[in-house]
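Take a look at this one chain, the form predicted alone, written out in structure tokens.
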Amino acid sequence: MGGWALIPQLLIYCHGRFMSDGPQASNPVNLPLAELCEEVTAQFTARFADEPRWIVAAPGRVNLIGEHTDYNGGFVLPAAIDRYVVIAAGPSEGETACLVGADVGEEASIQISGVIEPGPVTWASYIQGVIAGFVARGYRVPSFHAVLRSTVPLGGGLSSSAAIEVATATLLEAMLECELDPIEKALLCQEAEHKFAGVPCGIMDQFSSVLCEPDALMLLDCRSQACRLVPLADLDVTILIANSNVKHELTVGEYARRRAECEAAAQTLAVETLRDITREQLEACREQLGEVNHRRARHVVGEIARTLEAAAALAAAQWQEVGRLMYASHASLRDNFEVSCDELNLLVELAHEIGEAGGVIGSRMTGGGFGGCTVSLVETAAAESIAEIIRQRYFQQTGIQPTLFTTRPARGAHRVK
């Protein structure tokens, strides 16, 4: 789960290929990465009267299945999405870095040397935290100025904060002419979110932004940190993301509570994490755990199994089985882990009603919960009509315009210039 709740306005530039055009729609058409880089370059030149020396990009991610398993030592199955944070930067004079959040017209000056301590959380805190990580590892970060833009939707469980962190780390690699080990880079970014944003996220978000590759999902073992690519090369299948455009206020506190409940369940069961428990062992300890912690653990144990089964089904193109597992995942998140909400349930129900006959393979909520997005696998040829049906029916029943867009598994973080 990313630190979406703590970024005031930086990432409001949410885009979608299938655009809502009703009363609450205000998102412009999505920019391809090349065009986004051109716009950021122009904005950098207009602000600093120079061409940027470095341009980097890092994607958001969507998790196809494996929710709330990362901090339990389990498996996740994310893909990078073709929505990016782009940073254009150049060298400057002085002892600080000047940052421009182009989407909101805000600037920030941040520390680049010495002992860097966390302060009040702002959008620049994520960048400051990554710089602090490099400085703590002995790197001497030079003064620079930079412009940031993003097409990663804010607050939808698509890892907008991790994309900022990983883009910053990629920029520093370019500036310092170094290349971190990819896992070290991801862990540095996770550390930045923990210390400078106060969000106890697992490793999935940063690992996805760093390590994902085009046309593949990443099966990540969150305990061993081992990764395996699972191909999704079939162009007849597309990922459809539906943003409910609601985010209930209790999310951050409830996320911490669910994590604590899982830790308490593991302690009761005398294991390090819930990864170490089988379904049979869990059921044998039901009374010991109590009703709530038993349901939390039941979700995690079941979700870890579903994630491995889904990876195998995807590799074999067993789409009906993938769909079954996605719906089962959502039901468990709704009933056992209790992190869904009416709007997410409705989006999944609408996708299920369209069903296989209409081109929907499967659907589930994605991200921390209590709002944000659903992820569906759909037939590419039917994707636009599916998105329009869901958009209309969701608006009719909620009065809220959702934002829907498709994505292929995209490229992870990289240097553009």
Contents of the next structure:
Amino acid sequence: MGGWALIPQLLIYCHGRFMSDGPQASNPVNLPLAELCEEVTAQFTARFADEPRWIVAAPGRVNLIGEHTDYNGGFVLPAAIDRYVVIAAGPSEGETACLVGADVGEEASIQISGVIEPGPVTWASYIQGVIAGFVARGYRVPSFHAVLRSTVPLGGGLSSSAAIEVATATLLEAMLECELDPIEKALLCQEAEHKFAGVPCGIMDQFSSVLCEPDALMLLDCRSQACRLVPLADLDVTILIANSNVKHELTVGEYARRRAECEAAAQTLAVETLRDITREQLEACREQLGEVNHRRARHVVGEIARTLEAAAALAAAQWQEVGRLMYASHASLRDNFEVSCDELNLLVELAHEIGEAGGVIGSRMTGGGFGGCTVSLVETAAAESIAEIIRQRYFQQTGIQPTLFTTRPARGAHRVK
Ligand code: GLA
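Switch over from the form predicted alone to the form predicted together with ligand GLA, please.
Below is the entire complex, every chain and molecule, led by the chain shown above.
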């Protein structure tokens, strides 16, 4: 098995998400996409003694605002990040596919035909789930072997699992010489996550990995599934991601519980989703809903409004307003929706302390919560010093090394070869 690098950290798999054994959770390596593709090609050749016939890439995402709104029919405003899952593959003999997960140093044999049932969740489940989706739609998947690498931090709330799913779907499109409708492709990947990873996620992550474009955020209406690009091409403004490098065990169970609470609130209010109620209607039904579900619904209704306001403010380059909305989003996720944690709150407070004077526009937790990352908008010229201050202060107060990196909105999934 020589010739391919292993990331020397122990990654364990827990409840369908990558979890780490400690503070060094995120993949330490970052490589530009072209170099990542070269490395994966070399690893493929070392393992399978051949050149890959196909190479595909699918990015992770960062959500600027609109959290826990997707499964409520609301709006989200994510961008693809320039961190990718890359798969290099070639045709093989036999009745299965052989996959090398180069980051975890494991190989898996995957079913490509017949009735495919979900098994215990491992990194290969996401790939298996997408293959199952193609098979269920009548495609005959030929046997193949492949090497997978990821520069999307694993388990950091930046959609590493959606990136694996969307990369797999992109690979199958290349192998089968077909092109799915992008929305169908994203939905097929979401279905894989539901059925094969057991996570009842919304549509944001898979839509972002499929549909995002460079230099833009994507305003996605999760009810109609229509999206509009909001340019973020101003080179003076940069997205800074801070990975808390903690992941609390609650993640999947609490996510499902929040989703159930929102659905219960919508049912009490006799609407299909929380998208369909106004703030006034919500306040009038406070007693009916009960304290907890009322707070959950208040987050969702407020966050949907904030997302639309932020998209408008971004388009008008009203940065102060964008910042205000990001902090308000964080406060609501912390207090009303209760999906933040001490480490995320600290990262946001540290950014807030640096403030406008130091070049911070706004900051909030991003993704499902209970650990993972914050997203901040910062002035490009100050990005490096902001990252350094946050890194030092976070370490001083928690003893944990965070990982900070900047990104520009990147290109969605595509075939490289
Ligand atoms: C996770 C889910 C998404 C979305 C976010 C919260 O990332 O996969 O569908 O619900 O949490 O906004």
